[in-house]
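One chain comes next, on its own, written as structure tokens: the form predicted alone.
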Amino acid sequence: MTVLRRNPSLAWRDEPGARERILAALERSEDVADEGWVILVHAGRMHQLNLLAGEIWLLADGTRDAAAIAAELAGRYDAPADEIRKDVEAFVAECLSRGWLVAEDA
């Protein structure tokens, strides 16, 4: 199994209060696509991750592969597993190409 972990050389922080505000807005059916709660600093630039990307980021702790992350999120958000899996795979691929995530054999 290949597990995913955050690149330890990146500076980042999460803002749980912002996450809670985003979840509340979702409950009210508001558009939160551009709302972020995890901030990464890479190559002198700040990147704000939206709700799903932030969740994936936090779950990429070196104990799970992409499939396990997708399964966790599908259950957490009662969402279609195939849809979540595609989103996770796309975000993970982007993060790997940017060097934000590292894939390691478990």
Contents of the next structure:
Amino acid sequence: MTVLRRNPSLAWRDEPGARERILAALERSEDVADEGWVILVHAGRMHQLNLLAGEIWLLADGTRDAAAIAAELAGRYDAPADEIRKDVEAFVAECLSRGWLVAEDA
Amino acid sequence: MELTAPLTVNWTLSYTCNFSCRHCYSRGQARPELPLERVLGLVEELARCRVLFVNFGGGEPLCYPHLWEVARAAADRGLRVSMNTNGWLLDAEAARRARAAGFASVGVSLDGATAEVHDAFRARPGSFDRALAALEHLRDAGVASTVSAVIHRNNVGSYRRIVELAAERGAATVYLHNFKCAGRGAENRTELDLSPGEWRAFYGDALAWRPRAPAELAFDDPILALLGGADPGAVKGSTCGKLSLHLEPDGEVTPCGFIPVSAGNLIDQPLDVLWSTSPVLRKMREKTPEGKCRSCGVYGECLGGCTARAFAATGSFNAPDPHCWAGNGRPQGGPS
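What about the form predicted in complex with its partner chain, after the form predicted alone?
Below, the chain from earlier opens the complete complex, with every other chain and molecule after it.
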């Protein structure tokens, strides 16, 4: 199995309070697509990850592949598995191309 | 996103310095220094609050006797450790010690493309050669280096050569800092600072050259928003008090090293509490436009520019940045 791991050279931090605020906004059906709760700094630039991207980021701890991350999130958010899988695959592909995540054999 | 703590702490462990530079914000000030045990306690506090970066400045950090021990403690707690040095004391042995202490990178100041310009600015003959040698020692020791260049009247015409000198010695990034009219910088402002129009011309040139430059060019000037050059993803306006803080030798906290206004003291208060409750930091984050900023079409992008410069020039966080070239109510900037 090829698992995903955060690039250890990146500095990052999650903000649980911001995540709670995003979840509350989601409950109110507000658009939270651009609301960040994980910050990562790469090559001197700061990036914010939104709700789903942040969840993927935290789950990419070297124990799961993309399918396992999608399954975990589909259960957590009671969302259609196929939709979540596509979102996870797209974000993981972007992170791999940017060097934010690394894929390695378990 | 409002953070629970700063991402970066710029830490002046001591104001002791072996130089007396003409632009220095520290205005030759002195502060009592905490005993090492308390300093290491502050490292623990930064780690507890999950600060990502700590950058030692000063003063000259290599004049501080416990630098290596404090840096090692910070690196061991997961912080990314860096410092800004004038390079005078950074010989081969110091470079090796920087590596052993866990420095992620070391920034060396290079404020001129020639010894004549740099040494005059730094008021120390031989400092240009020592700065270049410091970069070479870092490269030889396997420590990542950056270069910091404060742009001023005597180097603006040759800043590209500064970047080339840095790149030739392995510096991956060159920070082209704006001139801050604080401390000695205020005393020498007339002679050294550029006019708003000259700042616009410089930034236009640097942004155009950036894709071809031999090193990554980095800027710290919120006024770049007028040229569309601000980094996406970062906060708008000054980052001080929003992403970063300045920590003084006695635990006192200010929004940045150029704003000598206390936001509290980490000896009395946890960092996350100070960060979320300080009225001074609140003012940094919630500026109210004054003067020409009130009717400016790009205020929402630059938030008044550099708060430190505005404060140094007027005593108000909200005043327009004195480097701003935008006119009253109508931005005059644009891609050059």
